[in-house]
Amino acid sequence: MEKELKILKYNDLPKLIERFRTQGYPVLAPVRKNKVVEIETVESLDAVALDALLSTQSAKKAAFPKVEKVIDYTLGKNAVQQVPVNPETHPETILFGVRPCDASGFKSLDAIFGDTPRDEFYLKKKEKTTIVSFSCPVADSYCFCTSVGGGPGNTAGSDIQFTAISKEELLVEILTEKGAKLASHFTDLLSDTKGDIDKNKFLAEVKVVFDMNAVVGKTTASFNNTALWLEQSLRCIGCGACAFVCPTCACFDFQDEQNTKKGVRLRLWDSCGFSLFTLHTSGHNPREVQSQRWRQRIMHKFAYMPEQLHVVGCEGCGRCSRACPVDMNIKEHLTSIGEIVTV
């Protein structure tokens, strides 16, 4: 559909959550909990941390939860009775107040889980999720969204996007059919724009720090550059924090929890940075040292995904660098890859 522009008064913003809840929509939004900002269910706008630069963890949990049940089973004398969870039962949900990098991050997850074989658990949740993002008025030194094709006002992945254009007003961009359906619940609060609005004037400035095409090409060519991966990974302790906060990481594991009579099969987030991730039953590990695991992380995002799925697996949000306990900075690593001199 063609994008529609409207104006919403800031004072009317609390009414949106009230109306969404009245219509029966669960609303997930950034919530401040001590020193972190999590994505949680909210009952009112008062709980939403709209002033946060970013949530600590990404919004991917709306469609790809940290832990989700996929099968219930009962242990019988002669057979195991399995009851798969029906992904169709997921309710229509609103993801509210997230940043453009979170909304855009779903395009990578769509490509991964939409590839053959299709992952209906993710796809059904995503299909029933309407994403309302807020553009970024500020950024910090970890942000590099513009270097990977995004930006503080990037609308990719959003159904509706709000931009603060004054202390009293928000620019409302209705971007998709899902967004239009949701906006129908508060059309009485919207007014027409008066003249052209230069949205960019109200956005954070995030400078381009590397050429993404050069990084993709040089990452592909650097697979056997052992010295590069060793140097970049020397501080890595394999904790997996980077993957767990990333809006595009999609590695997962299955685990069973059971007693003598019944059990459940769970899908849980995992990370290619863990030493056990590729450990074979034989004891052999094809990625036996951390430099190989770091290489896999970068290659997957900037070589394999662009080649196989035609998306870059990074939104430039900088969460991984903020979360890293040993101060590894992916923006610096990618910049150094882009500066590699090839012969």
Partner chain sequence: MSELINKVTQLLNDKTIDVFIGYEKGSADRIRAAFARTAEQAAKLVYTASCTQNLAGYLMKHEVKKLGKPGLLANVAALRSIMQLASEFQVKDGEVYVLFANADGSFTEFTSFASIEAYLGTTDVGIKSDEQEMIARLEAMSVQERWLFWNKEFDKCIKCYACRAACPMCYCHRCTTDVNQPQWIPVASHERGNLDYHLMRAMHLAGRCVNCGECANACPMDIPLNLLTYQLIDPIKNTFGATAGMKADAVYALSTYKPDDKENFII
The other form holds:
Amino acid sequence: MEKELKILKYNDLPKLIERFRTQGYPVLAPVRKNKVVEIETVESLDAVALDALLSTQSAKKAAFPKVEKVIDYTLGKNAVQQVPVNPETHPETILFGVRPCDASGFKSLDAIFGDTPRDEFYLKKKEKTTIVSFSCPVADSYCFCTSVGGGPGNTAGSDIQFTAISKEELLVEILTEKGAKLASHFTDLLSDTKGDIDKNKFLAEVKVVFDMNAVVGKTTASFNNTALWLEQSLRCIGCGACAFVCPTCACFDFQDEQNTKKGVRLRLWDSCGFSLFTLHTSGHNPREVQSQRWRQRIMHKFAYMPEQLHVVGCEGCGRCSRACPVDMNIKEHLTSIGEIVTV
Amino acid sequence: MDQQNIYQPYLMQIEKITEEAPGVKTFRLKFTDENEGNNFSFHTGQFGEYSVFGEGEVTFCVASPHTRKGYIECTFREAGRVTTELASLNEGDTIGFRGPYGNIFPIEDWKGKNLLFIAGGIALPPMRSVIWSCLDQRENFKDITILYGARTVADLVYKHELAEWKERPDVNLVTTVDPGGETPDWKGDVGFVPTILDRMQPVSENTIAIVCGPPVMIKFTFPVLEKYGFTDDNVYTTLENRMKCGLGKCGRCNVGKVFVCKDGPVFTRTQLKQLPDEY
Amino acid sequence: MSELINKVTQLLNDKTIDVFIGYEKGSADRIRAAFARTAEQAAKLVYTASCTQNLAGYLMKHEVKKLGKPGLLANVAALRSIMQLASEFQVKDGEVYVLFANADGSFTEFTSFASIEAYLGTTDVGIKSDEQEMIARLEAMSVQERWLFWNKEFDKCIKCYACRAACPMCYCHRCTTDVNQPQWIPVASHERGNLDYHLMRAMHLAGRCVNCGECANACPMDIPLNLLTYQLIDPIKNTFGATAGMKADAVYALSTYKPDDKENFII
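Right, the form predicted alone is done, so what does the form predicted together with the partner chain look like?
What follows is the whole complex; the chain from before opens it.
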């Protein structure tokens, strides 16, 4: 659909959450908890950290939670009875107050889980999630969305986007049918825009630091550049912080849990940075050392995904770098890959 | 099976257990739901995720040929968490199965050719599916040669079938065990697979070679095939890497950009040469 | 700074060491680990008040070991890590060249374990006062309150294992968490999985933790994990008279038996 532009009074913002709640929609939004900002269920606007630069974790958990049941069964004498797990049961949910990079991050997950055969656990949740993003008035030095095709006012993936255009007013961009359906709950609070509004004036400045196509090309060609990957990852300690806060990382594990009567199989977040990720039972490990695992992380996002799923697996949100205990800065590493003269 | 849930396994009953070698067993599995069994089909080379509920899933190739319907077989060695539990199960017990996944051996394209199967140790099972699929339509192929080696006589799997193939006039079976692995009454060869292959002087003309075995065997077998003029397009193998989903999503089995679960597990040597060393 | 750079350059030039593990300027206002193998790399080394990361954990990293003989810029926690690692037979005397950063900005060379032990014997190795306060607050809580406190904290855990990866004492080739026959610790990051993991880790660090705080610093979810292991320092000391990371030939309190060990904790 063609996008619709409206104006909402800042003072009316609390009413939105009230109405969503009255309608029975769970609302997920960034909530400040000491030093971290988590995406959680909120009951009112008071709880929402609209001033937070970014949530610590991405919003992916709205459709791809850290722990999720994929099979359910009961145990008989020597028989097993499966109890269907219905991906449909997820409620219509509103993801509110997230950033454009969160909204566009779902396109990588859509590509992975939507590729045949379709993973309905993710897809149904995503389908039932309406994303209301807030464009970014500020950015920090970890942000590089504009280098990977996004931007502080990027509307891709959002159903509605708000931009503060003054202390009193928000520009409302209604972008999709889902967004229009949600906006129907607060049509009375919206007014028409007067004249052209240059949204860019109200957005953070995020400098382009590298040429994405060059980075994709050079990453693809650098598989055997062992020295590059080792040099970049010497300080990497092999934890999964980067992958778990990332909006596009989708790798997962299965684990069974059961008692004497019943059991479940759970799908859990996993990370290519863990040495166990690829370890064979024999003890052989195709990605034996951390530099190979770091290479996998970069290659997957900047070489394999662009080629196979036609999407770069990075939104430039910088969460991985902020969360990294040892300051592995992806923006810096990608910039240096982009600067490789010959590969 | 729930069509919406790609991770839900079929329930399978263990119909028959055969002890193949120390720690190695073959399960014949029957679909608990007959309809599911009737609707199920697969092709030689494909694999599945077998689950012991409460322990998890494990990946093996289907070891039975696609030409035989109504059941599937898998052969495994007790090694990790799931296979250890699997080995403790009895006939009549229920396990899960997801599949078939992955690509296939292009048997149709091999019609009218000689086939040379080279297998080592526990890698005969994936090849057994191909061998039987070809033997079940024997008239479509010229010479069929099977070279199979194991560490010791006890480690040879499918002993009954080896005996059966030995008897058949239309199959040339060569079995071998590593030096020191022979018993006093062993009538086969003694020596490593590549050495025996060299001694056999295989004819490469109009021949497809299918190689399955531990990495070290494969490494030394390829040069021998090259020596006898086998081109890379005519040499096939099947790869394995750790897997969870089997569907190209969980992110761990890739070798460079190639997912073993989706793009493999069957590769020609030409394809293999283009892959980075990540398996 | 030039003193450090000159020293390291000289160490590299005369082949005393092959790599110097120190600090360099990182992103924004951060400082990060650096691995200087050449004079050019050594020139980028820095030492400021922000250089607090315990670098001793890198001594156990496979790819760092492969670089050759290491030199290490150490703080007190790193010295104690080296002592603890030595007592667990992970580093041998003479294998690591240690440059210690004094409070006044000067550097002291430690070329033997004995010299490190001597220094530690005269140094305050206790936890910081704000940490002491938190411990006191935790100890003042009822069991129920403390249970709720930790449950709320563990609820944030995403099982990224940054705490384990950052810990200089978590070098086990196969951590209990990674063992699956049997599966001692549920892998899932749910209530039980998080609780079991953190308690297991705390128990495995009881009497081994050198209170560097890397676990809490590493946690992206801001869980004060250091308090878990810090709380075990005094009980171990009071019960067995042992403090971790003070002597290279120390025996580990929880893996040794003495006939006069107190057994009052059994009942």
